[in-house]
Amino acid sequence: METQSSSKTNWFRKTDTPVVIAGPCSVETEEQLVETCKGIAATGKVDMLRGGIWKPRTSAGNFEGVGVAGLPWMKRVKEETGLPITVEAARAGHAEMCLAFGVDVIWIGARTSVNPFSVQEIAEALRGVDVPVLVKNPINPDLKLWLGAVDRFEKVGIKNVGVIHRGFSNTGEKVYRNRPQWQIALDFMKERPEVPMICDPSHICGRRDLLADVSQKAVDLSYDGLMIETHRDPDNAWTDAKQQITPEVLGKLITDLKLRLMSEGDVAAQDSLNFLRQDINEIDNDILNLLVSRMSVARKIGDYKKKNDITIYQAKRWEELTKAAKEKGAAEGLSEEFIDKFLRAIHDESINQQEQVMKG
């Protein structure tokens, strides 16, 4: 895929090719940052450099970034590569320091966007300043919270606001670091189609072997760009080593992306329908994931019943379940016949799963 960075003076403007943002998860040393960013720039596939200066961490004592000391290094790579730079701000003071060092775009992390007070404080620090802002989705799947964070920046006069889809925390997730839940991002795009949507496959995947597939899916869904964590020596990165890739791998990943562009007339005719169909696909995937989780619990129940000599079929439990489901379904416009068939299919498979455990 060819990225025409020279034509993207206003990178928020939607173009025929996705904007690519790349750089290390954490700015570690000046040498590491400069070498990584020069390698990224040499690919000719990247429009903006990112770097984590302040790193909100789960546990105390983990590396939390070099802080303001890294901002002159970011300014240096901007000057030496000619590419704009973006840095995460988690506090109002961070945003002010970013402005002082000529950071072109400020992004708001998922741990910050979940807190309206923190978002408002940063927004106030940027009031009256013409700087683009990117808002990552909150760690929990809350569309209104995400929309609200964008609204706070717009209300203080920020004209260029975009968003980053980086996935959502889910304790039952087995494949991704953060479950994509694509339909939430698609819902955002339907609510605010004029707001650019960037995908962060690094944080969705948590592992580099999934990056290409998730990046391609974002492109297929007409996302406006990608933010991919890139490091000169990913295996020895100080943070998130498993999800980072080298500049060379990044260049190949971007080159291998397949763009599926339609004519302008086709877009006008099919856009809404395609969004709805994609919603169906993603919801179906979520339903299947939930069914897998449900059957896992059913097997645990079967094991408990086996150890305690309890019969598999519990009539009272079944009656309570079906009654509650039919009432809820009727309230939402679903027919009793559909709910009955749906529950019976799930119940039959649950019984089957429990029987397998009992026989084992």
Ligand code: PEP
Given for the second form:
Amino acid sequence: METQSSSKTNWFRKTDTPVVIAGPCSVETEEQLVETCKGIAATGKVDMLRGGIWKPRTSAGNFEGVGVAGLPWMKRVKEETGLPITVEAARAGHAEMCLAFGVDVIWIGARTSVNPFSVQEIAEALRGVDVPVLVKNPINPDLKLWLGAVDRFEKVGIKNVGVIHRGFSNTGEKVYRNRPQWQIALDFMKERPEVPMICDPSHICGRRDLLADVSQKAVDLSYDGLMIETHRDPDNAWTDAKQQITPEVLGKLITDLKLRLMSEGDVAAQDSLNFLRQDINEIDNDILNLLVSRMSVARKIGDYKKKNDITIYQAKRWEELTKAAKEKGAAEGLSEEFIDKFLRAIHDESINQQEQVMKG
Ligand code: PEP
Ligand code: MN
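Can I get the form predicted in complex with the ligand as well, since the one above is the form predicted alone?
Expanding to the full complex; the earlier chain stays at the top.
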């Protein structure tokens, strides 16, 4: 990393340089973990090792982590590299087992931070134990829920809480696996400037080619650290293969980051325009995706009309549809003329699409 001069420090970031956490998405075997972590340590650029032992999977039957068997392996890499370790806990029992094996920092996953019952249960298990906790943003874009999860850990007496920005789930998103919505992380920083903010570009991007840009953006925004999934053989990783990188690629990524001189005022200025523009890009992208879905439904309707011999243009339906939209638009400050043009354009294209189906 090139030199920089931000003076922001906190319990997590003791120097000017952002803290780097790296390690595999999932701990698979002892050998995989040891080889990966030795490679990571050899870069000399990493401050903490991560490993997922209990994996929250979308579908049942997928690899769900090696479980408690992985904890002695994590302990081993901690001893052999001299680096502290962090593990995800999704249950009170997980947190207790982490403590028993000397896990230095516990992280709370996005599918857990979304659930106040789970968060509270884990917090209770940590009452009176001052282990640092990093709370990932909940999967849905809800700033209050994120702040609330942090609060639950603070209320049981955890002094060192930090947060990880890993992006937000969104079905229409095509570029990022989890849309960053940087503004939410910036709003978090405004509310709680003393809480360390770490970026997880791996889960935001879901693919390797975007990692460097997203990491740089986080550094430009004065984030306190980066958590980057790293694997000795990313293509054959048992989980999140597309987004993991080798220790060598990680070393280069960190070396190439530019640590800019940026005062809080600069961050605020960049925040206002760039982030609004990014929001516009994302919303336009959503509109396009919605239009694609709408046309696909129109084609299905075309198919139905063909089979049942119904005419394409149904005047009554069109009237009802435009009337309701104009009323709704007017209530939100959109002109009737705009709604009319907009719906007409969509309707024309729908009819074209249906005609193609009926001709076909
Ligand atoms: C992970 O870090 O491997 C993970 C499961 O992340 P998230 O909770 O952000 O999906
Ligand atoms: Mn992962």
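In this text, the rigid core denotes the largest set of C-alpha atoms whose superposition between the two forms falls within 1.5 Å. Positions refer to the first chain, counted from 1. Computed from a predicted model, the values in this text were never measured in an experiment.
Visitor: Spell out whether the Cα of A100 moves at least 2 Å between these two forms when the two forms are superposed on their rigid core.
Guide: Shift of 2 Å or more: no.
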